[in-house]
Every structure is written in C-alpha cells, then in structure tokens.
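Take a look at this single chain in structure tokens; it is the form predicted alone.
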Amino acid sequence: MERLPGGRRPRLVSSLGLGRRSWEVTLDEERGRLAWRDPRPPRRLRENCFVPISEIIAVEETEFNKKQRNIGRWQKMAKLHAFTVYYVKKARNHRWRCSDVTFWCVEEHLCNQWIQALKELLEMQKSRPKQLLVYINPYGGKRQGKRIYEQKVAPLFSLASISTDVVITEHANHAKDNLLEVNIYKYDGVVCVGGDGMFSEVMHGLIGRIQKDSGIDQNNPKASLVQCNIRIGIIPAGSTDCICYSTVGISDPVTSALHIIVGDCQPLDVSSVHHNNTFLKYSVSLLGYGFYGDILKDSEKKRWMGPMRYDYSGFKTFLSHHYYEGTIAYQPAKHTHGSPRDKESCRTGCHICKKSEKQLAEQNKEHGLKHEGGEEEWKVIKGKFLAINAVSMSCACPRSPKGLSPAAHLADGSADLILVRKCSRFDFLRYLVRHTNQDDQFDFPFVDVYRVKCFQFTSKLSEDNESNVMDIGKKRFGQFCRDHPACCCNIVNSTWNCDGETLDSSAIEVRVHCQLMKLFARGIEENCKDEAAHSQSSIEQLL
C-alpha cells in the first residue's frame, strides 16, 4: 500500500499478470479510478487504460485455470490467484456493455488484498441499489418484456448483488395500485419493465403514495407536491420508449440496468393536469391537444395493427388537416436560465437546470404560492391552432433524434409550449419534417413556442358543456372550426394526449412541478465514447 504524500488517501500499486505479460495496476481511491498499464507496452499502444470506481459493477475471486490459457512457465511454477473486474464499458450512440478484465499473481495475500479493497470501495457508493422493486408489463410492445428481464437484466442484477422482488402485471393499474399499499420505503427504488405506458403507471402509483402519506390533497392544482425521492428505473420493452430515449439517450435494455446499478440519479420534472379542482394525470413528456391528439384517439381503434397503428393514424390524421378555436393562457418560466431556440441541448449535469432549481427555490420561498397564481403574470393567447403541444424534455426518439424541443430541460422547472397555428398542408408538412432533420423547427411564422411554468386551455365547447378551469380569459374564448365549412356543423373536441393516454376533459390547467422525481439515469452524456473502451480494445490487440 503506498502512501500519497500530504496525508492524501493510500492507493495500492501492484505488478500483476494481465494475459501472458506483467501490468502495473494501481487503484487510486483520490482519484476514483483503477488503472492499469504496460510498462513495456509497443511503441503503438502507449496509453494508460483506466475505468472509474463509479462504473465497476463487481468484483469476483476468479478460477484461474478456467478463466485463462496459454501462460506457460507460470502455471508449472506455482498455483495462480486471480480476480475479475466488471466494470461498464461505453460505446458509441449511448450504449453501454459490461465487459470484465481479470488479473492474476502468485501471492494469495496479494490477491485477496486486491479484493478487498475494490469491495470496501464499491461498498462506498451510497447511491447504489441494494433492494429494488421490479414490476414487468409482459403484455405491452411485442410482448418481451418478461424476456428481456429474464435473460438480459435479471443477470447483471445478480451479478451486482441487488435483491429483488418482482412483480408480473396481470391488469391495467395493477402496478399503480400494488404502489399504494405495498412497503415502498424498504426499497431502493422501483423498476418498471415496459414502455412508456408502463413507466406512467409505475410514476402514477410512487407519486401518489408520496402525496398520500404526506397528507397532501393531489386535486388541489396549487398545492405543492412532496418530491419523491425514490428512484425509477425504465427497462425499455414497449412499443414506444420516449422517455428512456430522452432521458439515457438510447432504448438499450443492458443500457438501462447498467445505469440502475451504477447508482445514477437524474432529477425530473413532473406536471400536474387539473379539471375544475379535480386531478386527471401527471405528464413527465408530451401533452398534446390536435395533432397529436387526434392520432392517439385514432390510433387506439387500431391496437389490433400494433405499433404500425401510429403511421397508418398519423397519416390520416395529416390528410383530415383539423385545426381547432380557442384560448391559452400562460405564465412565462422567468427563473429559467434558458430559451426554447437555444442551441445548446439538456445534457449530463446541465447547469441551466442546477440554476433554475436554485432560483425556483428562492422565488417560491419569497413570493410562496400566492406570487404563481398571480393574475397579472397572466399571459393569453387566442387563435386557430392545430396542434397545441407541451413536452417537459425533448421527446426525442429513434425517428427525431432531436425531439419535438430540442432546447427543452429535464429538471428546470419548465415546460416547452408549441403553438402551431392553421396554415396550409404543405408548410404543416414542413413543419413535420423539420423534426426529423437538424433545421430549426421553430423557424416558422405559424410556430411560437414558450417557456412556461403553468398554462390552461379552454375551447368554446368546453366553455359550453363544462365548468372554465379558471375565469382568466372567460368570455375570450372562441369556437371549434374545421378547414373545411361545409363539416363546421359537426362540431367535436380535439382530445389531450398525456404521455400516451387519452384525458376526459379538453379544457385543462397544467403546472409543472420542478424535480418532483428521479430517475435512474445519467442524462444524456455529450461523449459517450470512453476512454477505458478505447483502452480495453488495446489490451485485447495485446492479449
């Protein structure tokens, strides 16, 4: 063991066999990190190679003679002890793999020393799960989830000694109602194996009990939530994995259960929707009123088409070209430190959120509830629209890699508000592909876009039928209209798609409430390219 100079923690430094050649191996606890290299390495390979203390999984006393061939006179020498790291690799596009280096020497004492140190500082990583709650969604997507769990998560779990009670859905809500009466807090946190769906469900069930138990009253729309501080973990199985995507920036089930064993934790924003002082959901992605609206109350007709159900409604709903009247009254998010037409995208330890969580505590601490609701904050927007969107993160996926706001952030405090207002087929084409292409999507007379922390809808049949959500704009608001006169008498709502469910109620009062969860994710890393990946595949040129 040697001593760093200036009473700074020890590190261990041993010449250990890697292969059939002698490494200096060196576990630097300062410096967080285990790091090998070659002392006599080709003048090609001269870099250091290194995985961070953070991102090993586990540590195994290891049978060498099973594990290893070919090391001549060492094996008729003397009986080999040696010790396997797991640690998390990275490749490109996000993905993480487990890979494993194993590393032998003659001295037994040596070997369990290694061991030893490498678990007392795995046992250090306070963020890590030991205990998590796993429910599996086997119906949802194409049906794999229970598979996926079994053969490709269950796995690594066990590798890195966490526990786990699991739980198969039988039925919708059967998640969300386990949630409300089982013992959540002797669990690390909670696992959700399907897609968004899924995820909603399992988010649905830990808030509401967090609420519950604090004796807070979820239909009041101004009461401030209690945040909930055990973590969610996404295994993405579903048809659809926007949040996953969003969130790790790949729908990778190995990805996925790397990041829960590593201990991440990404804060989320969580709003509220309200009807009339009544709650209806909580959205941590798109609400969409219109567009997005229409295609998921299309869609839901068609299950029996599985995921193809979308293109085949959104296509339809494209050529139908609805637009709808009404009003939107917003309070702008003036904490935030950003703008929805930045360039700069939310990504691993975003400081715009770090900001706006800090500001947002003082300005509420200051001006307390009563400063949110305030009537002259109040902004309202009356026009044709046809679609109204708000997404709490980019919404990015596989087939618009930037999102629906690519500007948009996780844990801010915010919400993006898109307003595309009628125009003609071909610029709302143009509009559209713009989500698929690295142009501004925002670059359009007939798109505004808003930073918000709460806003309200309400339509002239909504004001018709139903109570208003609140009396700012009353008597402002318009009337549904359809592109084409002759169909104005048939006058129908469009519907508000939360996070892939369809709500009752058209007119509705959203707030966003700033990092009321967390994920077990890392946010999206700007270079997922590691530098332990690049060094390994050298230690493989040289094995």
Ligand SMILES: Nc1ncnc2c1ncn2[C@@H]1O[C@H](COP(=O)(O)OP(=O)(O)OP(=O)(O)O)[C@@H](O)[C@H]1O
The other form holds:
Amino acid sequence: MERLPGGRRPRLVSSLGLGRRSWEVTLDEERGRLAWRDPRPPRRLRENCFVPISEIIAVEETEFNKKQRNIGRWQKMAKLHAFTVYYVKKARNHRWRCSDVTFWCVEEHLCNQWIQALKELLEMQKSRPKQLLVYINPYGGKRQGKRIYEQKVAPLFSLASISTDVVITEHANHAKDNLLEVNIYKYDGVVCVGGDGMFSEVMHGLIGRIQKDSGIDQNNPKASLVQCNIRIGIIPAGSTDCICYSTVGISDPVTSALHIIVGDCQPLDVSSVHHNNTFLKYSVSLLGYGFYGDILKDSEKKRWMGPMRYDYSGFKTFLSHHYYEGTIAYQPAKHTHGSPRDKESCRTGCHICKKSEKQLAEQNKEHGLKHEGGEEEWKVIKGKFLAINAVSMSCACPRSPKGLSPAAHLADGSADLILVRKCSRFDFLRYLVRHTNQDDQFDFPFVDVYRVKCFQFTSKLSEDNESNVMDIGKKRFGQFCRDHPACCCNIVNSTWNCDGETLDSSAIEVRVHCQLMKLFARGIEENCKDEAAHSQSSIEQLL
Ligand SMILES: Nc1ncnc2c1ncn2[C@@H]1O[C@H](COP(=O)(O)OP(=O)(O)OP(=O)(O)O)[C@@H](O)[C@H]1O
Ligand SMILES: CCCCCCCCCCCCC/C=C/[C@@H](O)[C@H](CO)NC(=O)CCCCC
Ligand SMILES: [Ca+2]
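For comparison with the form predicted alone, kindly provide the form predicted together with the ligand.
Below: every chain and molecule of the assembly, starting with the one above.
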C-alpha cells in the first residue's frame, strides 16, 4: 500500500475512472476524507478534490450504462463497474446541496472493495440518526410543509437510509401532546416541519417529557432541569423561521435536511418563563414585550394573510407607538466573558459556548442536580419602554440577517436583555432600520443592553393593582394615560411574545438554562466558500 506524505497510510488508493480519464482516488482515514486527483492535471488544476467523510451522504453501486457519459474505448473493452458517492456540496450563504461523483473501474472486486470501505466508514459516524420521528404542520407559513417534506426532504432521508415515522398534525398542540405519550427513546431525533411555533411545540413536548420522566416539577422556577439529548431538526416551512436561520445561517429545507443526515449537533440555551410559581413556557429565541408583543397579538387575527401578516401588523404597531411602564430586575451573566456589544458573533465551534459547556459539566459534577448561585446581586431598572426584548440567541432571520442581538450566543447560558426606552417615532424607526443593515442597533442613548442569566418583569399596572387592589379605576384595561390624553403612554398592559406565542401574564420570571437541548445543526459557519466544493466545481466544468 502506498504511503502518504509523512509516512501515513491511507485506507485505499486506486486508479479509478472519473468521466473519460483515470484519477488517483484516496480514502484517507487519518484525515477523514475521500480525495481524488488527476495524476497529470493541467497546471491550473493541481489541487486535490476532496470530501470529508463526515459530509458523505451515501454510497451506492451504480448501474454504469445508465448514468455514464461516453467513456470511449474502455466501454468496448470490458464490462465496467461503478459506484456513486453522494456528498454535501457547500454553496454560497451557508446553503448546502447534495452532489455526487461516480467512479468506475474494470475489476468488480475493486469496485466492491471501495463500496464496502466507504460504507464501513459511514457506519462509524456514530452521531448520524437512523430513526427519526417527523411532525409536519401542514398550515405553517405558506402552507407548503407537506410538499416541502415529500419533495425535498424525504428523498434525501431515504438516500441516507434513515427510517422515519411521519405525523401530519391535525390541530395545534398535536405534536406536543403526542410527544408526551410515544416511546421517544427509540428515536435518534425529532424533526419538525414548520416554523418557530411548530419548533416550540416539539421542544415543549420533548423537554416536558424528559422532566416528567425524571420527576422534575416544571412549576418550580428554581428547579435544575434535566438536559434533553434527543436532538431536534428543523425543516423550515414557517413565517419567520428565526431559530433555523440563527442556527444554520439560512432557512432552506434541503440544507437543514443535510445537517440532520450528517448528524450535526448544536446545543441550545432555553429560557424558562414562570408567573407566581406556575410554569408558562420555554423560549429559545425572542421574549418580547411592547413592540414585538403587540405585533404578535395583532397578527394572530390575520393568520390568513400568511407571512405577510407580520409586515401588516408591524407597520400598524409602529404607527401606534405605544410605550409601557414597568420594572425589570436582572442578574448579570458573570460566568461568560462575552458582551452584547462584541464585534464577533457566535460561530461554529464558538469558544465562548465551549467554555460554558465545560463550566456546566463541572457544575453538574460538583452539585449534582442542585441549582446554584441563587442569591447574587439583582439590578433594578424602572422606566417607560417601547420594547423589552430578551433573546437567548441572535434572532437572525430573513427580515433581519444579523438579528436583534448580533453578538448573542446560542449556548453560553445567557440571554441579551434589550431595553428600548420611550423615544420619538423617528428615533424608533432609526433603531429598527439598523436591524436590517450593518450599523450598531445598540448605539442609541435610548437603547440599553445587558447580558443576563435571569430577569423578572412587572408592569406598572400590575404593581399598582397589587399595591392598591381597591382602586378599581386603575384596573380598567384599554385605558390611556389620564395625564396626557394625546400621548402614546398606554396604561393597558402589552403582551409577551414568547417565540411567536402570546403569554397570558405580563408579570414574568425568566431563567436561562444553559444548553438544555440540542439541535441537528452546527451553528453558523465562518463565511468562506468550501475548498472541496470549489475545486470540485471547477473540475466538473472541465469534464
Ligand atoms: N394541524 C394544525 N392546525 C392548526 N394549527 C397547527 C397545526 N399544527 C401545528 N399548528 C400550530 O400552528 C402554529 C404556527 O405554526 P408554525 O410555527 O409552523 O408557522 P408560522 O406561525 O407561520 O411560522 P413562524 O412561527 O416561523 O412565524 C404553531 O404554534 C402550531 O402549534
Ligand atoms: C423599516 C424597516 C424596519 C424593519 C425592521 C425589521 C426588524 C425585524 C426583526 C425580526 C426579529 C424576529 C425575532 C423572532 C421572533 C420569532 O420568535 C417570532 C416567531 O416566529 N416571530 C415574530 O414574532 C414575528 C416578528 C415580526 C417582526 C416584523
Ligand atoms: Ca445564549
């Protein structure tokens, strides 16, 4: 067997046909890649083409005549044997596609040897799912969930030999309730086809189930929740698809399906929301009071408009320019070194998230399941706010490609608390516009941002109600500021937008649970076009 530079041994090196020519093909186990090069290439194409084994989707024996181009004299001399390698090809803007390359040779046993070696290596990729439970919301976004799954995703799962149990939901909470009953432990992951709301359902079902099975009371706001190791895959088919976009870099069903197939794993922070020792919801993206809560409340009545409802309600809410009085108390996230004003964003293999992962492992070792650090200092802020947003991740989405907090981390155990104080409509518009361009949206005197591990909010209205329950006048909802009838000060409460669902209470207590769950994703990759895909495409042009 031939040796590679440095004396390393490849698993297989053969001269195989690719197109009309003979190529040197190497299965380099040590570097974890399949590489092929033309032994006598033209000068401009000296580089190797390669595919990491971790990004090979499948290997199949190929019926040669059906697939191949005319390969000249070889075809006449002998029966040829061939195999096709399907692999991930990285295109621009984090988009992944399934590409393939077919190698051929005259000896049947050599062809079989290659197929077997590649299949063995794929078998060794232990993080890949074999059995998935899939929930499809047929009514999410533009109502394309079922079609997207059947046409774009199911064929890829079948190519990768993944077996699936598919449930098409018949009503809201179908997936969530189902997850509390089925044998979830026989699956390697749960896939949701839909938007953020559908993801939220599946997440609530899974986290709720794990807590139930572990005897943890979700109503206890201080409980240490048990991590959920069954990964969730998101096939985006919703209206905002913020969670998919923020964890993959694009909302594209094929890209997400490929991340599931290769068995990616991205831990995710989850915030628990309580009111008076009662569990309300979990959140992974946006918890928004004021602007985003009002948009959501208005847009729910316009579901028939599809994704456009958010533009309509967004414009209406912007014009109404309501602000709300309340008190926020928070504990700063001292365990993490990052800041919401950092220039660097959370990317694949993020060192800040890795550090939090280590801290979490140490904490679990030292304290078992007991929660720690309850009695740290609280900071209190009172004021009038147009928006109070707490985000556990950047909340990047097609509407806002860098998100509500561009430097927020997916898995650092913290959330960014953004307070937008009362300001003019013009200033608020300037703030919003900065969500769509490269300018810093926190660089305004009326915007404050803090990295926190927990916070509480009470609206002025509920404070007043609590302090003087006899004052019936103050209890009346829908009432505007009596001191300034023409101003936009609204003494009615806003609503909390929790990942696209409304909450019933305005007074809430929120705590971030570091890396409580995992996704089939790898975070957003640094924006360089993949070397392998690049060389492959230039070779395809030449063939
Ligand atoms: N069969 C169904 N009929 C009605 N509602 C459903 C059904 N299945 C799921 N749902 C509910 O529909 C809600 C919205 O779905 P989804 O999140 O998929 O789309 P969206 O709201 O358009 O997108 P986004 O959440 O990204 O803004 C979810 O909260 C889910 O509970
Ligand atoms: C003049 C141009 C100004 C444009 C400003 C655009 C700012 C867009 C920021 C979008 C942030 C989305 C945060 C994610 C929220 C999701 O959990 C939630 C459920 O899907 N979606 C919405 O609440 C839907 C929220 C829709 C907001 C429009
Ligand atoms: Ca976070």
